[in-house]
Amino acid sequence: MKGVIPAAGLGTRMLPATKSQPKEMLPVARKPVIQYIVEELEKAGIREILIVTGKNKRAIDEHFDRDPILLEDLRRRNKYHQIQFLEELENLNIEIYYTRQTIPTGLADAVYKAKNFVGDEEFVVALGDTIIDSANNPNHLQRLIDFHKNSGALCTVSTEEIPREHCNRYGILDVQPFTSSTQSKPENSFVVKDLVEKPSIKEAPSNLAICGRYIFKPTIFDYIDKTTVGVGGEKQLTDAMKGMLEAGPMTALQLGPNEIRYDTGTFPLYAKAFIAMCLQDEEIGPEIKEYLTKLNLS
């Protein structure tokens, strides 16, 4: 399959940080948020990958680009451990490609994007402000590719559970419990019954929420051409997921054990992001837990 990181929405629950810088290129550890995305991709097999971006977004496509230049100067001056980290970063085994979403109309409008570099393939869609940290292997996105593959369904989500309070701010999930007769199922599986953008509390059907990862037939973009503004006042991709769910049948995979998600998308999110990830890097993460744990004392 191939892959497409929608990366055009303007940042702004994250002003003023994302005034001048794409929200997907802010640090979290060591690496900026989009280029978890791609490895995480890349790591499930895909090799092909088109980020849609917008204005002031210059800085995504020079992180991924290779910089000669840097690394020698970084060699010359004995930089072995700066260095480990560029190569590990130009050594993916994939070929990025770029498009523009001159305006900013909508997560469905985004995905359409990518209709002529998709073709008539399945693809992976992977929100460019969320981290999915997956310490199985294979990771969820290659789980969510093998169950995706074996449903026979027109498109797959991640999914997983939130405080029903916060529902307000996702793509929420109405599902029953997905049955085979002729394979095994993966934990935690779900067929879609309907989905809706954003509900109040009270109207949301579950508190299983889309998580920023999806698989889908190109007739997705059928669906796209249909959709009307919504939500926001943009083109929601949920929106266009509903006319999906009227052809064909729809599942979901939800996070398992080992598996957790980061939304980046406002600076609470985001903090919680960069201190875990902190906490993993086996050279920084103990002197910021030893700062955690006095902060916590005083």
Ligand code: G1P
Given for the second form:
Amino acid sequence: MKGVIPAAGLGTRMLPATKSQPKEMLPVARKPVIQYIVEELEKAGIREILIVTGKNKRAIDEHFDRDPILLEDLRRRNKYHQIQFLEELENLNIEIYYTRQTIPTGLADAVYKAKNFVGDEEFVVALGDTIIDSANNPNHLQRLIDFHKNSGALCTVSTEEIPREHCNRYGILDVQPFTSSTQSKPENSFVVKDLVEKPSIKEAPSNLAICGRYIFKPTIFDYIDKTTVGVGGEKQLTDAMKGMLEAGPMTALQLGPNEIRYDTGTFPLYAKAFIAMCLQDEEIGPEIKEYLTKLNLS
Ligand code: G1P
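Moving from the form predicted alone, what structure would you give for the form predicted together with this ligand?
Complete assembly follows, chain above in first position.
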């Protein structure tokens, strides 16, 4: 399967940090957000990725460029530790392509830019500001792909329970359990009955949020074509998916134990992601933990 990472959003919720740099390049501990996502896709077996960029997003292309001059310079100065980080990045078994969304008209349009890239094949969409940290092997995305392949659905999405008062920040699912089936299904997997983008608490059909990982059959492009401007004055991917729901089944898989979503699109969530990833870092984790414990005492 090919992967698509929409990374064209303006990142206004992270201003001023994103005034002249992409939100996808903000560091979360040692690495920029988008590197975690590319690594997650690679672990799930994806070998070709299209990143949909836009205005002020050049730094993304440059991050994934090979840099033999920098490597050579580090070697000359015996900076082996830094070399190791760069080599990890350069050795990713993945081919990255880029295209641009010239006018930021919403997530649906950004995904539409991948139409020629994906051709007739099913494909993964992974939002460029959401890290799904998974201590499991296979990781969450691989589980999602495996589930999708056996489900016969037109689309499969990752979902997570969120506090009900946060429903107006997400696409929200209305789901039902699988009825009679000969195949066993993973725990907490559902049939999607309906979905709505950023509903009010009253309108929300559940507290299951779409959490940034999708698998689509390429017919999604037909439904994006038919989608009109929705919530926030943008063409919403959720609305295109709602159209697709009339054509065939849609399924959802909830994040499991040890599968954690870090949204880096708002400042408090970004700060939590940064701390969590620092704590996971073998080298600096203990020092940060000690510091946090000290803060707690004061
Ligand atoms: C987008 C999607 C929404 C989804 C969310 C996950 O919203 O439109 O359905 O729940 O990502 O992060 P955004 O965060 O771009 O407003």
